[in-house]
Every structure is written in structure tokens, then in C-alpha cells.
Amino acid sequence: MAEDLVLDTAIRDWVLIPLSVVMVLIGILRYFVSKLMRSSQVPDPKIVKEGQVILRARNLRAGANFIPAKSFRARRVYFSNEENGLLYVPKGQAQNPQAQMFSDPNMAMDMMKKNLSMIIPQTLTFAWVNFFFSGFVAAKIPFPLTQRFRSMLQNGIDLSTVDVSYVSSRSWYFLNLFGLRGLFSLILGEENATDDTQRMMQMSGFGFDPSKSLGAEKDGLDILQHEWALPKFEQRAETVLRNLVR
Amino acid sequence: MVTKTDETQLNRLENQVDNGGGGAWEYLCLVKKLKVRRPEKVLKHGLSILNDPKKRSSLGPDEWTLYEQVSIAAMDCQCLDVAKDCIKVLQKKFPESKRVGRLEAILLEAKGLWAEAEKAYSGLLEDNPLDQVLHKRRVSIAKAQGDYSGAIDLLNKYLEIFMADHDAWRELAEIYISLQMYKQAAFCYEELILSQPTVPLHHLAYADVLYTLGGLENLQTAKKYYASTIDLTGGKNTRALFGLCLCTSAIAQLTKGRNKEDKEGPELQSLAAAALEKDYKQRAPGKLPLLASALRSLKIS
């Protein structure tokens, strides 16, 4: 069965190179793009701020046996009380981001941007490869595979007598997609490599919430246990000399 | 943190580079990822390969990063006129960028117009609010001034943003240590500690700061804390040691009448005086008898 099928050397010429080359280019075009959008974020000083004060709490809670009990409390106050305490975040005023990216007509810009970079050049492509190419198949790959991969090669393509390693055009599509990554970090630099995978990553786990870890912090600190550390210094010490003076 | 490999390597590369053997811009990339301060070797061999047209261009686009670590190395080293050249080349390329108009301010503070340059970094600040490098600068424009509490002020306020900087509040112990702000002081290096719990140096500056604020309860943190300087620096700081006697006399003296609570502090004291002894006759035997009559009056008193 599968050797019944043979592929046109112009599919090869008119589908599969072109489409290689036209996925390599966009991505390149998408790049350069997106670095002319790209505006310089300025950092909000209130996040910055909360950023440090995390560090400082995480710095307090891992070396509160170093310092003496007394300034120990004293910052636990000063990060934990329920007036002004640095990490307390009063119920209600915690923003959840989604309203915050509203009110902020600047982040919704940026996220914009950012996804019209991404979104309008993909959708363009599939379209144009739907359009043109739909159900071909493009290429066979040089060793069999199994049935399960039938959903990933053979996007497109509804026959199940066809030989599993046949690849549908659209499949070609979608493993350019996804796997050009290397061949940009190689001609772009290696940082610059429009990653569309991780970009979607980063879209699903969008509601990062500062307010949550503060509090997770202050928790943290209210259960810590004070015990000072240096008293048992002073026996270390000790034998630290003896071992030398001898 | 410059690490003991780093260190290695930077030497053996400067000694590479001062005896001619190349390697000059490596050197220079490797003092700038360090961030160590050898303004004059950097001036001297940053200079050699800006000087030089072939050399210069094979760097690229790094060219530009060099310029600007030899213009600051060469404020440092008070060529004002080779900086000076240096920021105009970089002006010429970048008339707009914010980086060089911070080369600009920082030129116009090494020549101690500060007027000016307080204006200028104020001007900066306006644009970049968060710019840590200008808040620092400016501390230390008031620092030069010899306006201290200026100076407090403003690292106070940098502090309430970036409070886990470290340094900034090395620098505000300092600049309280010399106002006598001790309690003030002690906080900061509190500060220290915590955010660097194994520096054996914020352990005994922390100490001298609580033994100079007197007292009992301070005398007997501050010889715990002299003696985590001795188990950190495995008994190798001298003044560490000093401190120690210090603070058990001291101790002592208060606590003359009242029953001891502190029933090992002699013996600390005495393991600490034979530590100082010993290193003492291992390499300034000449001072022996100086140390042994100051020991004298410590144990006497």
C-alpha cells in the first residue's frame, strides 16, 4: 500500500520548499517587526518596590537566627503588622489583574502588540496554506511510524488507509511552526528567537499575582520561630581557638 | 562576588597583559563582568586598543562598551581630558542616548561642579525614575559636598524603593558611623547580616558598633558576635580577637559584685589572649611586650 504512492517531484518544488521558505522568511519579517513595536517598558516602581521587599522578608526569614531576638520582632512588625505593614495586603484591595490590565491602557496596548505580531502573521499563513495546499501530501518521512501519529502527520488528510508516514501539508505547516525555533536562534542570535511556544506558555500563566506571594511571605514570617543563633557561636568558637592555640 | 577562580584568572590575565604578552581586551571583558575597579590598568590597555584603528574596529559593535568603561576608568584616575575625548566619540554616535548623558553628569561631578551635576542627574531621574546608578550618584555628590545627613536622606529614600540593596546600606552604616548615629548604625548592619549571614566583616562591624553603645546587654551581643567573627574567620581576624578581651573585661567590670551568670566568658577570653599571642610572636615578634601589657590592664581592671 505504501508503495503506491508516489509523490510528484513538483510538490516538491511548488509545496514543500515554498512552504519551508515561507514560514523562515515570516519569521524573520515577525522579528524585525516586533522589534520596531517594541516599546521600552518602563518598570512601575510600585511593583519594583514589592519585588524588594520580597527579597528582604525572604532574606529576614532565612537569617532571622543571626540577629538578635529584639530587632528580629522589631521587623517582624515592620513587614507583618495589619496597619502598614509592608507584606500586608488588605482583603479586597488586591488587584486581580485582569481588571488591572484594563484600567492600564498602556498594558493592554502592550499585550496587543504583542499579539498582533504574533497572531495576525499565523493566522494569514494557515489560511494561505489551507487555501492552496489542502490536502496534499507534501512528503514522506524515511522510516515508519505508528498510528498514533497519524493526528500529528496527517493533519487534514481523513483517509486511514494512507501509510502513517506520509506528512500532509499542513502538517508541514505546523511542524515549521513549531520547529524552526533552532534555524532562528541560529540566524537571528540566540535570544532573539521569536518562540511561539513559549509565548503561548506565557499567555496561559498570565495571572501572576504579586499580592499572593506578599502574603505568602508574611505568612511565612508569622510562623517563624526566633531562635538566636550566636549564643552557639560563642561554643564554636571556642573550640575554633583551642584547635589553633594548640 | 568576585570567586577565588575569578580572582586567579584576573591575575593571571593582568599579569599576561602588563608584561606584553596580548589578551587585553579578554582582560577588560573580564574586569567589566567582575565589576573589580582597576581604573588604571583598564585606562592604560583600553586605551592601547582605542588608539589603535585596526584594533579598535575588530571589536564591532563592542567598541562603543569599551569607550565607556575607559572614559569612567579615566574619571577615576582623574584624566578628565581623556574622558572627556572618550564622551564626545560616544556622543557623536549616540546624540540621544540617556547612557551617555549619564557619562555627561557623572564627567561634570568628577570635575566637582556639582551644581551642574545635580541638575543633570535630576533631569536624568525624571526620565528613568528607577535608575539605581543616578539615586547612587547622587548620594554621592552630597557625600563629596560634605553634606552627610544629605546624603542620609537621599539613600533613605533610595533604600524605602530598593531595599534589598546591600551596599546602599553598607554605604548608610559608614556614613552613620561617622555622624556617631550608632543605633542607627547597628540597624543597618543588622540589615547586613541578614541579607549576607556568613560575611564575617557585618559580624564585626556589627560587634563594634553594639560595644561602642556600651551597656551590658550590648557588651554581651557584641562579644557574641566577636566570637561568630572568630568561628567564621576561623580565628584569623585580629581585631576580632581584641574585641573579644575587650568585651569580656568590659563585661566584667559591669557585672563586678553580682553573681556570674556567664561562666565561660574567662575562658574565651584567655583562649582568645593566647590566639593573639601566638600570632603575635608568629609575626610581629618585636610588639610582644606591647600586647602583653595591654592584656595586662585588661585583666586586671
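Take the two forms, find the largest set of C-alpha atoms that superpose within 1.5 Å, and that set is the rigid core. Residue numbers count along the first chain shown, from 1. The structure presented is a predicted model; accordingly, all values stated were derived computationally and were not measured. What changes on going to the form predicted alone:
- Once the rigid core is overlaid between these two forms, I28 does not reach a Cα shift of 2 Å, moving by less than that.
- Relative to the superposed rigid core, the position of the CA of E238 differs between these two forms by 2 Å or more.
- In this overlay on the rigid core, L183 has a C-alpha that sits less than 2 Å away from its partner position between these two forms.
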The other form holds:
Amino acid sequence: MAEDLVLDTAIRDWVLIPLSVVMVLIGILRYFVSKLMRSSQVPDPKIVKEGQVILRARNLRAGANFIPAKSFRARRVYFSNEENGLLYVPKGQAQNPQAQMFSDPNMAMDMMKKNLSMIIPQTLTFAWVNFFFSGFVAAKIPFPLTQRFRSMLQNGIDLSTVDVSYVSSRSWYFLNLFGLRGLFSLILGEENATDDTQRMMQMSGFGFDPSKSLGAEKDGLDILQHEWALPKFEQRAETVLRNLVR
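The form predicted in complex with the partner chain done, now the form predicted alone:
Only a single chain is listed, so you will not see partners or other molecules.
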């Protein structure tokens, strides 16, 4: 039987709130530090052009059913044609992102700076949390949870009798670490609010491979089944008018 705990208000004032405020301030400070460390370099026109082509192909797939079938087929040929289509990449011209990164020292240096700006603050913050706040029960989730969430929410507390909905201070640190994207999007803007999950995914890669994205968009256009939506709108409007007349 899980035990109910009465949390002291001092824990809220000296553990829960300071942890949240420090995590937000560190995220904002890390963004400005990484912005200052970023080297200013002119983007490659070819990469910019390929990115715009990918965006246009995605918009075509998203709005394909709102244009006639003949117009959609013409646009699909324009993009996925294997002779001069914008999305077609010959096999010999595919770029290796790893070789591209190692051939460009600025790209490798930017990646190293980005990784350092993420790893060093996280290491220092986790050491601070682990030293001063280890073992505290900081908060309680206002709804019941299953036992599978115990290892995620009660990191640092080895008590199986405590209800799963209670959150330890160490787990609260990790929840803030990976869950503050919405707040950062309000403070820094949507384009600048990259959470730590995406940063870790970027660390595992060596660069952007445009040939894979172009090929994926080409495959998406090739398998897309066009179904013009205008007749459905006409039928729906006719049904609405008949119901109004009745």
C-alpha cells in the first residue's frame, strides 16, 4: 500500500521553485552563449536552394487535393522527373555528410562548440542538484500513475512504499531538462527553442544529408494518390443548402 506524504512548504520554496528557475535561466544563458560562439559564415547557396525545393515539395503534397489532377501531375513531373526533376539526385552526386563535415573545419568547430555548450552546463547543474537536493520529494503529480513511471519520477528515492505520483528532486531536474521547449518558445521564439532531446539527436549525427531528404520527398510525391476535394465541397454545400431550404 502506497503511503501518502505531506510535503513541507519549505521544500516548495527552497527546492522546487529554485530548481525550475535555475533550469530556465541556464537554458536562456546557454542559448546566448552558443549564439556568441557560433561562427559567422555565409550559407552554401546549393544547400539553401535544396532546402527551398524540399519545402515546396512538402507544400505540394499537403495541398495536392486542392488542385486539379492535371495540374498536380504536371507539378509532380516537374519535381520527380528522373531527367531534370528538382528532387532527383543522381547516384554519383550524393554527398557524404561525414566527409563534408571533416572537409569543412568551421562546421566541425561549430558542432564541437554546440556540444560543449550543452554538456558543460548540464554536468555542472546535475552535480549541483545531486549535491544539494538529492533525496527530496519535491512535488506530486495530480493524477494517478502506474508503477512503470516509478523509475522516471522517483530517481534517487529507494522507497517502494511511496506513491508513484510523487516526484523526486532529481527527477524534477530531468523533467525540466527535456520539457521546457514550450516556455523557451515563448521567451526566445519558436525557431530558437530547441530542446535538449533534439540537441542530443543532433550530437549523434555528423551533418545534414540533403540527398536523403530530396529522395524522401520524391518518394512521397510518387506514391501520393491524388483525390480532388472540390466535388466533395460542392456536395457538402448542396447538402447544407437543402437542409436550410427544408
